[in-house]
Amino acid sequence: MKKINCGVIGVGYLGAHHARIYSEMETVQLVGVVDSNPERAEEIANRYHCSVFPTAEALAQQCDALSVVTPTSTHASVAIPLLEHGCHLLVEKPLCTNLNEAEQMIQAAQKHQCYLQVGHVEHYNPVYRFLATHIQKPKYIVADRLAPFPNRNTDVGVTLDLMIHDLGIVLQLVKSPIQSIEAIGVNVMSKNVEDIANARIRFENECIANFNTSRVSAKKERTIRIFQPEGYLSIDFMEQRGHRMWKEDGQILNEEIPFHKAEPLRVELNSFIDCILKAHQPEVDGYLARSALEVALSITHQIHNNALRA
């Protein structure tokens, strides 16, 4: 059987479960790991019983395709050169800060002929794949995604660091261009950024979404719920479960929906390394990403806007 080598540039909390699974998986040799912590590189490398490498470039001359789970602000500056040493990438969610550095991303896989893949893992939850098959027409739309603060670093807002999960998964059931977007937030904890957000887009097919996202939350949620003209779909992304209601002959009529769980993150660097083996594009691309990015920072200029204003 063919092997990917694979590697991982920063291996902080999600990019050692990146690490972790690429080592479990039998296409797939673990050739190595990078962090800015010399330790932590040490310590994911002896778990997993891979190589510590001192930079970037280094590692991608010993490998196929990489995962960059570096802080946002990096990701333009770290991917670029990997992509044009021609190594495939899962660039972790959001694909950049700007639009500017996410077109130069996008023509530098295509230029290099690489897979640009991008981390929106709620695309790969069994219950999205739900979604996509059984949203035809929705008219009303509440996405509701809480957490604790970070243990962690985030160098973005919570609009690009949570929200934007719902807003690439309602971009792909509405399809529909946006009309409107009224949005307003707070920071809590950080000092620059928004801690909670909530966003109100219009789209011109009349669907309304509304998006509640907060990380300064004493529970962890991520819901959505769903009206459409046949029912109602409630969906938990976290607990990978839900429900439908709908009219049948005169009576309301409710049904648990059955999934068979799986954890998103294998998902989709299963489907990141079936891309290579395969060669067809990512369901996550460099162009599904940016229209999302370009969603959330739409939203996140409001919301300083509004603050400047206050």
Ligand code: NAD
Contents of the next structure:
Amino acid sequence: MKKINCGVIGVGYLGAHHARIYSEMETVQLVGVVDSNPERAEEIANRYHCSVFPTAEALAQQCDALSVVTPTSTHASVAIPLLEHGCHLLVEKPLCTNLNEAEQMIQAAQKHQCYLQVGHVEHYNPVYRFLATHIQKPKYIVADRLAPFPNRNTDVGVTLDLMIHDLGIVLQLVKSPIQSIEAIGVNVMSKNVEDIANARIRFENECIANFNTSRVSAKKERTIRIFQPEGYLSIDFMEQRGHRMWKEDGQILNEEIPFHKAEPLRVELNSFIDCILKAHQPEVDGYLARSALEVALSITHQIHNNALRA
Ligand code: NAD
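Requested next: the structure of the form predicted in complex with the named molecule (the form predicted alone having been shown above).
Whole complex next, starting from this chain.
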């Protein structure tokens, strides 16, 4: 069986999981890792039986495909030379920090005929797959995403860090241009970026979506409730469970939705390798990631212009 030679750039919290999963995949040979922290690179290379490379370019020489799992503000500067080298990339979400960089990454991937997949991992969660096939005409959506303050790099606010997951999902489900966005947010633990953000998006097809995101929370929550004519769905991304309620013959019915649970990151990496083996475009490509980023940046600008308070 043909194996794809893979590597990981940035093996902090999430990059270590990319390395773990690649090392377990039958279709992949994990060649090596790069990290600006040499001890961390050594630790992860030893754990998953691969080599440490001094630079991303040196690793790219030996690989067909790479994951870029460095802090968000470095994604474009790390990814563009690798695309120019002809490497297929899985860049973690958010794609980058501005639309100019996003355009350059998309153009570089096109010019050098590389696949560019972006790590919007919830799109690979089994519960999203259910939503994508059971939501026809959403009228009202509530997305809640809460997490404790992370013990890692927080170079972007919570909108680009966490809300972007829900923005990507809702844009895919609603399939309508946006009419207006209202957003507020505050910083709590961070100095210059928001840790709590609340946004309301009105779509031209009259759907309204409310997003409530915090990274200053004792508990973790990743849920979405979607109301459409004659019923609603309530889904928990973390627990991978949910239920639906609907009206039939004048009665209100309610049922649990059965899901086959799966590790979303594993599904995402399998899908990336599948694109390369079978030569098809990624499900979550640079265009989808750019549209989520564009909305996230509008929300961030409103928060910073209007309401960011210490
Ligand atoms: P982290 O700080 O734990 O890890 C980043 C690693 O990159 C560190 O080990 C650091 O030393 C290394 N690094 C920094 N600059 C580098 C460079 N130029 N070249 C090589 N290595 C470099 O951060 P993290 O939590 O793993 O987040 C990394 C990225 O993954 C971020 O973009 C974040 O948004 C994303 N992320 C996505 C999800 C998800 O659900 N999809 C979850 C967590 C993080």
